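Taking the form predicted in complex with the partner chain, here's one chain by itself in structure tokens.
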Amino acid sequence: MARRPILGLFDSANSAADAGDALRQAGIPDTDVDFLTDAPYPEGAFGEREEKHRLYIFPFIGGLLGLTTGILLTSMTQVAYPLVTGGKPILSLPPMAVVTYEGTMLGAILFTVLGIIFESRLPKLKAGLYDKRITEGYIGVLVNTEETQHGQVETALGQSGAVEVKRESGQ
């Protein structure tokens, strides 16, 4: 059976939080429920599950790659052109700092941008279920579940005070 979204629209944050409780009582797993808002709400405001992110891995990898590239580039240049400057050793760290630092930063920045795109699942080619009123302060409770459970979900959303319950067009 296909999983399809259903959206409950609420005009107050408290009602949306109640809907979260009602869905949980109806046996809908937390992972199937999402709260759509026009501005960030404090962690746990709707009694929702805690979301963890692993975005920090991306700049770490990017930075490491940039650092390695910078070290290789500068050390290989120093070895390829062995000029003694100011009586310092041919392979010395201070002259390498500028390029390795820049390489590290650029790698970290590029990978952070890629990480954000990947982790936020952007771009998403298929338009999702949404309502313009969310931009005016309404809260959307989006449930992605089996079609057989849609009746149950609709009841839970309606009883919690949803001003409207929407399904994908064609349903």
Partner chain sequence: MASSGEQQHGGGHHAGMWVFPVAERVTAEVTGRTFAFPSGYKLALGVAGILTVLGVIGFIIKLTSSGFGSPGPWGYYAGIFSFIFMATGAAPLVAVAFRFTKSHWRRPLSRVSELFALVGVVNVILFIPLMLALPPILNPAAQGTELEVRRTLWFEVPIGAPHWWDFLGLVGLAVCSLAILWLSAMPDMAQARSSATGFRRALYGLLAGSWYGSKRQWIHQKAGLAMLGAFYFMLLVFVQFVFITEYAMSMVPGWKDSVLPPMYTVMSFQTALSLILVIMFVMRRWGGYAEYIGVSPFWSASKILLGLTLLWTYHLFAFFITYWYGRLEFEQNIIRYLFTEPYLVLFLGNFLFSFVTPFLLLIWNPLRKSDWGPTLAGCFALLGAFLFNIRTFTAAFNTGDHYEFALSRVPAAVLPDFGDILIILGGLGLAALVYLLAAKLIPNMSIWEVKEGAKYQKMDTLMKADYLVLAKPE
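Small disclaimer: the values here were computed from a predicted structure and weren't measured. Residue numbers count along the first chain shown, from 1. If you superpose the two forms and keep the largest set of C-alpha atoms that fall within 1.5 Å, you have the rigid core. What changes on going to the form predicted alone:
Mind giving me the form predicted alone, seeing as the form predicted in complex with the partner chain was just shown?
Partners and other molecules have been left off, which leaves just the chain.
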């Protein structure tokens, strides 16, 4: 069965929160419900689930890759082109430390940017169901469910005070 979105538009935050409660009571999982607003509300203001993120992993992996690359680059260069100067060791740690530090920071920064893009789910190639009135102050409750639950979802949104309930075009 195909999953299709339904968008309920609300003119107040309280009625949008009531819609979230009504959907939860109707048996719609929290993972199928998203709240769309034009203003930053505190996390959990609508009773929504806490989003899990893994952003902290990206700079850690980037830093490790940068560190490894820095060590390999400096040590392999010094071994490939040995330049003995006054009996000093070929692998000199102070110059290696500078390049290794810079490689670590570069890797961590680049992977942090990639992590932000990934965790933000960008780019979104397919535009979903949306209404321009959300940018004017309305609050959207977007529900992605099976078509068999659409009547139940529309009833829950309507009883919670939805100004309008929209389906995907072509239905």
